[in-house]
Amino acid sequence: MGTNSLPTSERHAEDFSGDELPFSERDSAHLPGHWLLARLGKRVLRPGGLELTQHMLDHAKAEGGDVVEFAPGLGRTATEILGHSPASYIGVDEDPKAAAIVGQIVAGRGHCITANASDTGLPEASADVVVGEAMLTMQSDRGRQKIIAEAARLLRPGGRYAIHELGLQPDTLDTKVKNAIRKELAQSIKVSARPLTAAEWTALLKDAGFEVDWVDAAPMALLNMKRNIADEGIIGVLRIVKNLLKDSQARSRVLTMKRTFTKYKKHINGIAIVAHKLG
């Protein structure tokens, strides 16, 4: 019996409670923004939304291939990847709680290890597809270069690297505006954030030995009602609203994040890129 016919876990991202999540010991005022939203019940935490992730995975062509996902978080994208019937799936997350969550979600079809995306310990040339979402944005220049290099090391020649990150637009955006956006994002989400323009993301991949095959973008509407209904469904949105009403610190944080996203909505987006390894 092939791996794709094995039963999957009955647990899904929305099934996990707040005390099972990474950073669950922190109060809402100090949680990194993505884990704050996860505690509130949000399960799609990608800047361009679920639809952009789905388009990215269509172009990544994971069917029948060996897939590695960096920083899978709560496993929402892992579920989408498994829907493409890969031969194997390995998640890599440095947080043991996140790795355990993803491990339960992909049980029977794959597993998740606790390791850093810049040094996974996985064999060289062992993957056909590497996926990473909403994680390079949070790295220093050196940090993301190391992660991209690790993706290149893991991929076989011709293998695809698929990323979904926070972007800046247009490519000619003034440096002062870029720095202001990065500073205010970091203050609101409590994590260093260094989004790049499409040209800058593309250049990073080319410098690491990739050829870009596909690029797409979507509005950065992470906290907009229409996007949340599309990503989470009505029941999911009601869950988030209920939790917000119970937590004044969380409400304050979310409103601050929303003001920042709204202020710079013309200049920030979600960007997805699929590139293949040369050689």
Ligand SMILES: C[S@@+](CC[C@H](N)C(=O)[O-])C[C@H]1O[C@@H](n2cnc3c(N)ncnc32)[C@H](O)[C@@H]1O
Second form
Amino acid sequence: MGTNSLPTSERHAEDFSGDELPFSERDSAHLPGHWLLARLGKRVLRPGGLELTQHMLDHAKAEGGDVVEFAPGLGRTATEILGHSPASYIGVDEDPKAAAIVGQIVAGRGHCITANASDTGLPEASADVVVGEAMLTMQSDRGRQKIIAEAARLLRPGGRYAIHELGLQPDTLDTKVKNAIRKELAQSIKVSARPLTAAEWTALLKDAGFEVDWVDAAPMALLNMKRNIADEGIIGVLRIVKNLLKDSQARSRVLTMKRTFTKYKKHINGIAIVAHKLG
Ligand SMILES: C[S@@+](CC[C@H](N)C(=O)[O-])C[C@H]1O[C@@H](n2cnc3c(N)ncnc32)[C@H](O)[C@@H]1O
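Can you switch from the form predicted on its own and show the form predicted in complex with the ligand instead?
Entire complex below, previous chain first.
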């Protein structure tokens, strides 16, 4: 059976490709980095990898709760969240193609709306858990404050906000180095990227009325072979390599990204935090 004929509730992130993906009309030289990697077949698009996501979800305690996921992308984490048996799942992605993909992955158990996470239109105090990965990093300072405020508005008191983003280390990192990292990341991934230190991420959450319960980090190994075998499986890695061999623009982009990640590997990581709403 071809993947397109699978019943919708049995579709997974790996089943979507080509025109179904966001930005399918754009050439590989100009695609935002995460959609370039998605076109190549990568499905785990957050800096700390699937294992850090799984630890984060264990601490978010989604079982039996109402879950909202900001920016689910291709729905890889949506599948993990459903594995925790939530009472309900709502994805919120601003890209209509991503929202359509996630809608099919969670069909029968939840749905996905096309909206900006800073203004979801969902009812106040309607969620027990809000999850968001690899999405705050790419916002302006004001943009991420608005998204965190929206998470606080959606959560019931005591509800958990789980984030997984690009981190900087150590907390004392020099401002000049931070600025150089931001500039080079933006140039190579072609999306504004503003990673923060653990202290800065924690302060943002505290300012919005959260208390931090758990913090963990993993190396930023998005393009490392070992991480990719763990996250995408051998078949997934072979698919990525095959697609890379066919697309010279994509190869050159990936090499540039990898060079930037390697240059700053001491100072960038994947950081995950679970905080609860006070009050
Ligand atoms: C890097 S991908 C992350 C996908 C997924 N969370 C993951 O970790 O694999 C970024 C996703 O965030 C979505 N996105 C970015 N900013 C957003 C916002 N303000 N509101 C809703 N979705 C957003 C994009 O459309 C895209 O699907």
